[in-house]
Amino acid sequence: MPKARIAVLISGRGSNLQALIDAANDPGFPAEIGLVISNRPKAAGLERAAKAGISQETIDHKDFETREDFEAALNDALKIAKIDFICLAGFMRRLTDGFASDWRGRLINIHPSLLPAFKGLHVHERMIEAGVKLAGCTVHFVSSEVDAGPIIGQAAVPVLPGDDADMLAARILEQEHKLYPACLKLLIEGKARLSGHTVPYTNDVAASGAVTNPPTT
């Protein structure tokens, strides 16, 4: 069967595509990453393509007079590059709503807490400061408002005494490495899918428990 073909946005360092890239090193895992692509010309994460053998493209934002003029290049290159899924890695553009309903059910975004809870971006800081006692990582559909589509798996740390926002930020990328392949897997293989305004597993992944975890110490 063949596998699907996934591209990658990014605009930083991409330590989630490099998580995403040991992944499909897998022989048995379902994906391949066609196309990494940034916003911005000097991202790390475009090293981390090269040396890994994966096409890369930068499409500056900064290039185009508007927000549907920028998308339209995006996904001119992404049809080009024959893709099936789209991950948002570390991407820092808000895509439009035609751009979410264009990729809808098929375009996955990962976010350093337990939403619905700290959408936005100073996440970890605004945990520290609100005094939560877990927090976590979420990987979602993306839809029309920042951080707010469906759920497809979470995965949970804790908040310990002493903690800063660095040392938060480092646990939970942890986790984010494990948890984004494991959902992207479950989404291309059919067992966890969008339906509505939710995500139904099949019945051996919920019995499984296979996208969240509890706590660790």
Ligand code: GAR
Contents of the next structure:
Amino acid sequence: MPKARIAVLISGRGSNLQALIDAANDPGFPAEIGLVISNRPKAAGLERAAKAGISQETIDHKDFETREDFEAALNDALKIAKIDFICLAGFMRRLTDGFASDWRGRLINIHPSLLPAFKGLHVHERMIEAGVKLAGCTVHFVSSEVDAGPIIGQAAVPVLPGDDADMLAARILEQEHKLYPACLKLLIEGKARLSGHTVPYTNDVAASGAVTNPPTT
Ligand code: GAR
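Can I have the other form now, the form predicted in complex with the ligand, not the form predicted alone?
Okay, now the whole complex, with that chain kicking things off.
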């Protein structure tokens, strides 16, 4: 079976991009990364793409007057690269309803919280301030609302006594790097399917590694 072609959209460091690159290097993985797009010219993740020999493009949102124009440029690049699925990986730009619905079921995001709690920015600081005892990350289909949409998989981690935001972020990030490839694989293999506003929790999803509880000590 031909591999699905993935575009990864980034804005920064690209550690989740790296996790997807590493996963796709496994010959058994059902996807190849066909394109990396950054909306920021200096995103460190672009280096990772270059190193892996993956086509990359900077499409700077500041060069466009409207979100629609920016997204039209994204769509042109995605079409030329024959992209089947899009992974947002630290892509810090809200997408319009139109873009989200054009790519419905083929556009996913990762966020460093157990959604629907703690959408948005400064998530780790806000979790520490709120005194939560469990944190984690979520991979979900993208809707036009920021950090919302049907949940594919989640990994939970404990918040430990004495944690600061950076310590918690590092613990969550380690899980992000496992969760994202696991969820992408589920999606491509047709085992994570949209049904209305949710992805039904099937045995396939449960067995895939896309749902992880914190270790008990
Ligand atoms: C990751 O923690 C990702 O979950 C988060 O940005 C970081 C990007 O890191 N995404 C969001 O907050 C989306 N709302 P990375 O560039 O090293 O992958």
